[in-house]
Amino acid sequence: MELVQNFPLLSIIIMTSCGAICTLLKGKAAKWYCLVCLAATLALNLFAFFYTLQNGAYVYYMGRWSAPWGNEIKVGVIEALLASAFAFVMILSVLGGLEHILEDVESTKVNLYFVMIAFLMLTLLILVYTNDIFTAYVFVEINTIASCALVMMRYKPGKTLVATTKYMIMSLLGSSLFLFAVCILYNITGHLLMEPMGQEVRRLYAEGQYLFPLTVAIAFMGVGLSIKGALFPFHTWLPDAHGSATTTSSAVLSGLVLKGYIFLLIKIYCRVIGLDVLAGDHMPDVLFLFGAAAMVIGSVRAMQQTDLKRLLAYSSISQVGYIFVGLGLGTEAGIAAAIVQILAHAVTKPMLFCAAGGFMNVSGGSRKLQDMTGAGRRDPLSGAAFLVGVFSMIGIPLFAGFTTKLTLTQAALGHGSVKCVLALIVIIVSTVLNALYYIPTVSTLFSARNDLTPYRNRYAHYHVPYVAAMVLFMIVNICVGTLAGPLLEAIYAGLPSLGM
């Protein structure tokens, strides 16, 4: 074995030591420590990326015990970039919200708040990497622990308790429907590593054997997983916790949570199900449709909102949406633009709520769109973010937002059903509601007329990490906005991993 097919499980042990000795470390150095494993992380799932790349994907047996007996995790393409994305967002999102966690969070929790930011970038790496059903099962518990810790660690009496609560009982009834879908799949395969239970569900299958406990199953791990990743009509619980936690906490649940779940979700339906038992029992077509109505359900909300915090939750909500729909097409090219949308909303959402916790400082710390009248204008570096972050999310041209659409419009006219002018039209209708709420807010956010607003003289004082995070956010989202071909040549060379 080469020394780089260690780094995917060297960067997980990193991040399970880091959680652990951050409970020993104060604030500051906890800080420091986990920014430091962050960078290592982002160095070592590079390093996995690039090998891959040139030699394939590989799975790493954990105590070299094979299928199947032993544990493992798969590293491909995919799986090596969603951890470097997930990694590089995770350390642009703590730097962007470094001053709203160290004023919104107890100064005797700091070092509590990265144990859980710690956890939470472990899990996503679990996530992604793991080829073991139930293993993931564990660390979508772990991961839902830490991010109602991070909701809850903004200690604002009453709306954070109720919005950690209601987070914290979706999450449980999406682990719960997910835990009885591998329990299920477990008794009637016998396995619980992917590929073989994939081989032995196809075989039942095609045997017409236990047809309605494989239903119920891929039913099951649909919906709670859907759960968790806020698929429309179960959002219900992301606009509270997203709108009142601190600043990086709402950009990591917006970013990357969310898509950790949503990755599992696609890796399971490609790996272990396959997408020739799914149309069977046509998931797809459910998933399409609710994804279809996220788009437009999630715009149509966020157009009703005041508070920027929440309209950027709801905006949230459309865009998985994107998601779903390209998983719901069922084909090579929607499973694609499924992953380059997981991507784009990655770098942009994270973005756009550090901007808006940058609105925040120069508006008395308000997040009504009223109070932040002029806001862009007393901070131009959050307004230049927020303006990349809008022109990605409505679709321009050049901006990573784009991509999606073009990669997402491409896989549906290559469908060749009434999927593809479904598919078209809600494009169409998101892509005109998305400018039909942001512009407004743009306007808002840059207004001259500074003398609606008390805060009219209070202009922004800029951190170094703040600068970093914010100028690499906008870098990065046009990277992925004019690098679309080489993306999608990498993206296409990793799905043979997931088992397209």
Second form
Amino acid sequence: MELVQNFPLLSIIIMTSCGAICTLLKGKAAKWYCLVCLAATLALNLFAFFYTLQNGAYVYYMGRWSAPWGNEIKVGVIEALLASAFAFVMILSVLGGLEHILEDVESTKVNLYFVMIAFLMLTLLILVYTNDIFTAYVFVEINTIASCALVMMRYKPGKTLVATTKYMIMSLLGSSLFLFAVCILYNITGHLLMEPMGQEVRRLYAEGQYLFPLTVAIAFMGVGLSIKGALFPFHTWLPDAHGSATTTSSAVLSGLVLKGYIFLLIKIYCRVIGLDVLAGDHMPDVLFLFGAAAMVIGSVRAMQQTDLKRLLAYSSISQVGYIFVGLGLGTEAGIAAAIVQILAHAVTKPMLFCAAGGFMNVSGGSRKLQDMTGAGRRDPLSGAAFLVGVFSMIGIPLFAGFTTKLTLTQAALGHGSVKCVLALIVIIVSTVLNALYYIPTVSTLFSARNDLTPYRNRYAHYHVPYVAAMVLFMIVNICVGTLAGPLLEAIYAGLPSLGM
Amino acid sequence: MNAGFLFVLPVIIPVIAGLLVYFRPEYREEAKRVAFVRIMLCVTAAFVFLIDLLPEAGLHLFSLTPELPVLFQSDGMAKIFITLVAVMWLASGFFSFEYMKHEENHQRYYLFFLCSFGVLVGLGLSANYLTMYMFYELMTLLTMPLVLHSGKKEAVQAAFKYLFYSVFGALMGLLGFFFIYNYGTTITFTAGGVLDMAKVAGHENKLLAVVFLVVLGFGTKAGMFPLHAWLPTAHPVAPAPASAVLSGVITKAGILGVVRVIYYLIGPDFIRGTWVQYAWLGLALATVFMGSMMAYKEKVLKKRLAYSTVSQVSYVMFGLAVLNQAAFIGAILHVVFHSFIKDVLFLAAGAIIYKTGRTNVTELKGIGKEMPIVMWCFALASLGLVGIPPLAGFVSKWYLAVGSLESGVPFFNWFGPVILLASALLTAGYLLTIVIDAFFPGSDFPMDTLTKKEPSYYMTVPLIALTFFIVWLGLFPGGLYSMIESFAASVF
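Alongside the form predicted alone that was just displayed, please also present the structure of the form predicted in complex with the partner chain.
Next comes the full complex, and the chain you just saw is listed first.
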């Protein structure tokens, strides 16, 4: 076995130990230690990415127990790419919201915040890599706990507490449905590892046995993870939770946590159930319809918001809809488009949240759009980043969002049924709606009307971490937009190991 | 790949210059700012004219994916468009130096004025759909601040109306992009079309519907019915030099989009004789007539000019929809002539507002004595727009009518010229009345009390220069005609 093959597991171990060690450190030391560990994770996963790109996917047996008994992780191109991207965005989100973490979190608990960040990263890595469905369940739960803690860390009782409780209840509902599905699948197949389970499911389906439990399992799996992935109509918890949390938490929850669950769903559907079985149960159609509804309704709700962070949260709901539309097409190109959207949104939304944090700094901490009148002029760096984010959301070529639109419409056109027409319509409608609420927001942010806000004389003071985070966010966004070719090549190279 | 590197310069120079004007504190001082902007406008225009003189070339900037490169080229259509852009920006830019004295936020104005210059040159030079779409969207976003410049409530509302219509239109263009990417062999503009007929077979109806949506989408920018409502709202509220480029050039960006898609991607043969062609002809003629009627009714001068733009740009749309060579040449000629004429009319209206503050056409009695140079230019441009020989508008309308009559399209081949004539009469009705009132206000009008109010050279020189071209191109259209003919022959 080559050294590089150990790297994904090594990164998981590093993040675990980071979480444990941060509990013992003081706030500042915990911050540095966590950042170093995240950087190490990024580096290790990048190595794994380039390794898999050259040598293909491999399965890593934990404790040398081979299938079907042992626990294993499977490292493919897509998994490694997503893990690296998640680590990278995590670092930038922490840097971008660093000031706010220190303000919003009680000073004695700052280290705990980084503990939760470490655990969140850990669970994301495992959700991406694991090949064992029960391990996935365990870490879904840990992920829930870590993300609830991240929402609640903002030292303001009342609204935040309510939001967290709402989030907690919905999340637990989602994971219990997931657990049911896991139990049923285990019962009818006798396996927990994804590949043997997948073979068994296909055999049962071909022989026509246990079809009803199988359908129930597929549905529970879909609904459970859709609740956690904030698919319409299970999205109600998201705006409260993401809107009220501190900047880094909002960025990470919107950009990464949702994607962890959704990627798990994609993985299970591809590797365990298989797209043909799935299509027989019409699950893709259901996901497609709800995804399409989410794209429109998320945008419509976003238009009604006066609070910038809630606006961004509703926009996430609409963007998550794109992923489910891609998944719902049920073709190889559709899955590829879903993964592109996972990446594109992961690099865009955290940037927007961090920029919103920057605007709050020059607007007396208010999140109301009206108070932020002219904030983009008083804080030009956040303003520039916000503009890049908006261009990406509207889908202007050279920005990340355009890559999604391109791949998704190509996938839809390749599908060529009634779904094709529907997908094209919702993509266009949702893009128009995006423009309808993002551009007025931008014009408010850059407005010269000083009389609308009491904070007209507050100018931004930049700190190195914030500047670095925003500049890197912008660069990465444009990279995803311009290097679409190599990116798609990598994703297509990785699809076979997803079980396509 | 000889002169290719030149293409980047006229795109990037104005953008950088605009950013410098906005961010460098020394340009708060008017004299320095004007000197700098003047040099930058001239330098950019010089590069544009240099590209015109050099033979056709292409530039591959970089690729999104192997099939999606960002490409520039300088074919005949591109040269005509960028030349128009450069001339109009020069004229309006110099006019602004004086006009903007009574407006505020100069630095912001020049930022967007210069940036949109660069973006429009980029749009003209685009060699494939991706590049064009990118510049098209940027154009909308960068010209919107020109509309909301005054910051008044109606300006802001107009700007958002402009934005929403434009974004919606551009997205219909994007829809077309996805389809052409799927059904074509390439997205690079190729005279005669790129459709892969093997792939299209069986999907003709779907594709025709998409083509129609694309025409509507780009038609939004060109003010074509039914997505025209933003134009009469947005153009008049901008500062006059900005209205001039909005009406004179940016509406033509929509035309450029249609030309590129229909003649260089879809191919005119694909839609000839289909419902798309008839619907397009019908919409264009409806817009021609409706725009003229609305202009005739309107009393505010700048709004009247905006409605006139709605009508005149649809002359071009009509010419493009006829789908034969004579009408195509007429349409492109009209693009050029209307740009010059509308620029003069808006700049003259701006000069009147600047000097007298009068905006209503009923207040313009006797203005010919107060501002003779401005009103002479206005009068000549009006005559040109009506289409009286030997002025510019006559030639283009002639080819439009001839093309339409030759085309053999049922019903529209004779109905089109009738509508065009009726609209020309209305044009005379709404423009020449102003001219008549200005010079001959009637015997009871106290002409003796009027004083000279002629504006400074910054205003009169661009007006005279543009008017000179209107006369010149009307007298000697041969050079321009043969240039257009050379690339018109290749698309049919």
